[in-house]
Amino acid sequence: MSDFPKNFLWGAATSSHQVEGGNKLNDWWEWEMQGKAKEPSGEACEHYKRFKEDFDLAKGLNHNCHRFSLEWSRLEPEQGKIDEKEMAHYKEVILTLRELGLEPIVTINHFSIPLWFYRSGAWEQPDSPHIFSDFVEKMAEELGGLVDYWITLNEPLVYAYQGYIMGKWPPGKSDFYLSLKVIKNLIFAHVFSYEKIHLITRQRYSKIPRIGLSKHTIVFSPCNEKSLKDRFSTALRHNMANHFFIKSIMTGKIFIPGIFNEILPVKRAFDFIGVNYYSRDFVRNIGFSAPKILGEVCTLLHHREIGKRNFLDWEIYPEGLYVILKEFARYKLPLIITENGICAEDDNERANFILAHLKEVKRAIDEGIPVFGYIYWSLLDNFEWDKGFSPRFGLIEVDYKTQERKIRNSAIEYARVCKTGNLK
């Protein structure tokens, strides 16, 4: 008897800028050319040319779905002008997946944005939600008959945090209140896009799409369990990081005292929620004014001895995935793990990581939590944004000099689970 439901989705993920190569019309390429990244993405994995080869490998590993992203800058290199050649390319990508029996899970925006959008103010612009949803409308018109699962945005809070608080990603700013404005616009962008995909797909293709977003989640623990201040900041940060974005969309109201009190055009603009989970952090209180009230992450200062760590020094904490799934059950929506993975030099750690986290997924399913799929990050080693090519997450190893692919043993172990649905 299988440990997982019969129609459970098994697969891995990629994102356009991280694997395709040659994405020269987006903000990240300009960022890299300015020397602000560890190294340039260049040709990455040449997945734009090699996608059929890569999907054949995924099929051979018993995957039955694949999550990938559209590169907005390729498809709309100038505002309002769709590149028909690039549209044909992504149609071919989707049809190739379908021919192989892999369910395409299409992410519309995975961080990178066109230069024309970036240079005009990116997600800071008041009309940015409408600009994005206009693009989404075109994608739904062209691809709606081929796609059942849509993800509007990947990790919108990560985008806002890295680009507008930490300043490590484009546009490289550090402004807490501006980051909140960006988050508000991303919420509206999702809701507008949700409405448009449903309307167009139902009218034009007489089918009902399933639409969600991929939400970065992280478990937070107090630096000092006995400190009421640390526990307060930890709870506040945990709820802000994991629930604010989703709760706003579910309730139809964006509310931050003294900053925002905005009403969305619809409530519950989700058909499912994608969960991205990697690790846990520790938090200590550093004050009660904004943004200090959210505390300071002190994981690498005081807690290095706790748990095993991956190549990037993130704690390996499988129990956290169960915690998140149990919390997200409150939304009474289907859940899918859209990212969960490890960068490791020892591939045995990758195999152990996958099995340990799948045990927590099974635990959640056994308790009645509606999880319908698990997508490992990532199918291929790839360009990991500001961290460059050093972190190796892939089920498939990539030699960046020759572009040779090599299936790792962890991929074979995962393939066994995908085929049998059993962890042992």
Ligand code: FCB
Contents of the next structure:
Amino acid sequence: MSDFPKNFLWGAATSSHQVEGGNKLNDWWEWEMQGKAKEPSGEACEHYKRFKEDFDLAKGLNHNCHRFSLEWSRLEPEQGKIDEKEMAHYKEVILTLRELGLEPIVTINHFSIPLWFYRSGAWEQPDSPHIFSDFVEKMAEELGGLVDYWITLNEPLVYAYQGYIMGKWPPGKSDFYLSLKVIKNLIFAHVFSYEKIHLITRQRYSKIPRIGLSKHTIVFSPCNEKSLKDRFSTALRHNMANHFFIKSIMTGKIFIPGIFNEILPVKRAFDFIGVNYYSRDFVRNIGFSAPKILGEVCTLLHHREIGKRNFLDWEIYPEGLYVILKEFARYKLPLIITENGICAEDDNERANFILAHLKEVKRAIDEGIPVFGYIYWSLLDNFEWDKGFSPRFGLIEVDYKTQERKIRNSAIEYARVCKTGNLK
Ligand code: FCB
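Output the form predicted in complex with the ligand next; the form predicted on its own has already been displayed.
Next comes the full complex, this chain leading.
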């Protein structure tokens, strides 16, 4: 008997800029050309040309869904002008998945943005939510008949954090208050998009779409269990990082005392929530003014003993996925793991990682939490943003010199679970 519900979605994810290759029209390309990433993405995995071959491999691994993203900059290279050839390309991508029996889970924006949008102020612009939702409207008109599951945005807080606090991603700024403005615009962008996709697919295609977003989640523990200050900052950071964005959309209100008190046009603009989960961090209090009150991530050596770490030094902490699913149950919405994965040199670690995390997913499901799918990050080794190509997350190994694909053993282990729904 299967350990997972009937019709459970099993698959893996990619995102356009990380795998497609050869696109010069977005912010990341420019950033890479300015030498600000570890290395340029170049041809990446040539997935733009090889998507059929890659989807065949996913099918052979018993996946029944696939998450990928539309490249906004290819589809709308100039504001207001949709490139018909690119539109046809993504239709073909979706139809290919459908023919193979893989449910397409379509992310509309996975970090990379068109240069024209970037240059006019990206998500800082007050009308950025409208600019984005105009694009979304066109996508719903074109693709609404072919797509059932939409993800408006991937990890909006990570985008704001890396681009506007850490300065490691475009636009490379470091301004806490500006990051809050960006977050506010991303919340509005999601809500406007949610409304538009619903309206268009109902009217034009007489069907009801399912729309969510992929929320980056992370578990935080206090650096020093006994320190009240550390525990306070940890709780606050946990709440801000994991719940603030979702809670704002659920309640229809963006509220940060003294900063925001904004009302959204609707409440509960979600049909499901996508959970991206990787790791846990330790937090130390560093003061009580904003933003110090959120503490800082502690990198002291003593925490290294707590759990194994991946190639990027992120702690492997499967129980955290259960913790997050339990907490997210409060939103009373279907949940799907839209990313969970490991970069590792030893592929045995990947197989163990997947099984250990699936055990936690099963534990949550057994307690009645409605999880309807698990999507591993990633189908292929790919371009890991500022870290370049060295982290290997793929179920399938990519030789970047020859573009040869090699199925890893962990992919075969996972394929067995996808087929039987059984962890043993
Ligand atoms: C997530 C991103 C994804 C990939 C993985 C490792 O935060 O959504 O693009 O970089 O991390």
